[in-house]
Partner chain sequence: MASNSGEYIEHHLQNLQACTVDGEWVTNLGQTKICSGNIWAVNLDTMFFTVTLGALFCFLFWRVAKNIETGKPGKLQAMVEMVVEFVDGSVKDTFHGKSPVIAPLALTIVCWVFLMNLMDLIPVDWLPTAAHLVGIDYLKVVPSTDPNVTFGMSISVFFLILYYSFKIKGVGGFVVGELMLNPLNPKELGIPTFGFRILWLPIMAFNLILETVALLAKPLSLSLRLFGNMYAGELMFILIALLGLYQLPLHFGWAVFHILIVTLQAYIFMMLTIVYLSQAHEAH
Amino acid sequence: MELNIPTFLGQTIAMIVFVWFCMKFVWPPIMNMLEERQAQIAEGLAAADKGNRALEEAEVEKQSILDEARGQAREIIDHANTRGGSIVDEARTEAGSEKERILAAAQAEVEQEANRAREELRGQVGVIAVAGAEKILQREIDSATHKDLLDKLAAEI
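Go ahead and give me the chain we just looked at alone, the form predicted on its own.
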């Protein structure tokens, strides 16, 4: 291959035509594809950033919801403990009043039994006194006549 001016000039013209052809028909589609790809990458990065921000916001919201739920749980537990304590206090109060009522009823019943026993004992003492007086006097005492006497004796006892 000889290097002369017409060959050099022909190669220069061919190169200029080739560059013009590439710039006119090849270069614009390649640039469009690169710009589209760049836009897709930018959109993907923006979406990833948006997703990361949404994830961080969701994490913060999750933490606040958990804190709120824990606070509500503490309030419910405190309320339940307070209510349980008040129920125990009410039960103690009721048990105390029930105890007093039962003791009063038992005491009244004991007094009634004691009075009944006293009356029965008085009656028996009266009969024994009459029998003893009969034996001492060796005669029968009229119980109708001496009823007042026995009542007075029972009252003294």
Second form
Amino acid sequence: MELNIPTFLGQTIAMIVFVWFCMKFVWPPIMNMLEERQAQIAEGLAAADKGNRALEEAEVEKQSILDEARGQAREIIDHANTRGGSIVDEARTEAGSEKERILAAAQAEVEQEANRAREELRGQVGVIAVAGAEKILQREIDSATHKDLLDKLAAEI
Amino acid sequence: MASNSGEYIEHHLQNLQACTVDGEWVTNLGQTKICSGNIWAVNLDTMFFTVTLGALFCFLFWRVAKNIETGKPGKLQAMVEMVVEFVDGSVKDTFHGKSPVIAPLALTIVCWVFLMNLMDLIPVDWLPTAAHLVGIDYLKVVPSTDPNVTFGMSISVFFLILYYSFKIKGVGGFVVGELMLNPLNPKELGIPTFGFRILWLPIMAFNLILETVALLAKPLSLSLRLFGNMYAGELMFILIALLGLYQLPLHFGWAVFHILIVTLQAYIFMMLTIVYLSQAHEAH
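Having seen the form predicted on its own, could you now give me the structure of the form predicted together with its partner chain?
Next comes the full complex, this chain leading.
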């Protein structure tokens, strides 16, 4: 164990210089960084917390919007159902009345046609009867003199 | 081997020195003992290694500190941060005052001492042999085996202790309150003064002697502990290196154990520095 003053003093000075350097250039930036990082982490955690809360709120809002939409949809469907029913009913009554109308018109036409045929037949029966009578009576019966008799007969048929 | 093993050990424990002989600067190359006992000699190898290692520490940490990033730290930055946070935690646990010096001081001490101690793990012959090849015959590689180093560091700590003691407690508070009224406090012991406080003087003188010894023991124990541990460790390595082939397992075992000592001694030096300085800040 040998002590000598220059080495000893040199060590002391070297240590002072290194400590000074560390104090000046090493410690503050690292500490600043660590503090900054702490702040950043705290900030990040707070932001995450806020985000979570916003998410929860959004979830609630979503649920309420969804419920509302569901209600609206049900309403629309109900409305459509009643509207459809009423349209069908309307169509049914309309169709019924149309049927009746067409039926009535057809019946009227048929009757008219039958009447016309009947008139025609009546006329033709008269002619045939006259022709028959003509053939039977030939000379005695003058169609002109017996016309009113024949007309009466035709009317009776 | 046995015949020159003494020489071998002595050779390994010899510093490369420079001193003035007859007004001229000479080194001890070729004249081993020329500087022995000369109190004005310079241990060149010690100075070289301590300054190099200290500069290495400063450079490494400075580079990291300069390019430091909050977001994505690199591996080196992560290591530096780990060391810094460890030191900061130790300081904050022990020292409750406010001082811009103590934490950087503790960081410098722990890193510097660790690096100096770490030189012990380099096989004992490597660097001296390499130095021999360039003509330097003596090279003591582990700076913390040089008492000049450990004393130099502990004296700086000692002066910081004195500085803070005087600054925080005042001259009277420190010299009278701290050194003279402890550990035997005449007031608490109930020693009567009969109106003359001067009657306490013998007790105070007794306290002063005790406390001064205790105060001086702080830097002395601080430096001798480190020096003793590292010197003994280095000596063990040298002795193991003398064993020839058997040195391999032994060297390995001792080196593994020495990793613990290297780290532990650096930590103890730092921790005691913090404790002493925090004691200087607080009255007990």
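Please read these numbers as outputs of a predicted model, since none were measured by experiment. Numbering follows the first chain given and starts at 1. By rigid core we mean the largest C-alpha set that fits within 1.5 Å across both forms.
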Against the rigid core, is the Cα displacement of residue 35 between the two forms at least 2 Å?
-> yes
Align both forms on the core first, then report whether residue 26 has a C-alpha shift of 2 Å or more between the two forms.
-> yes
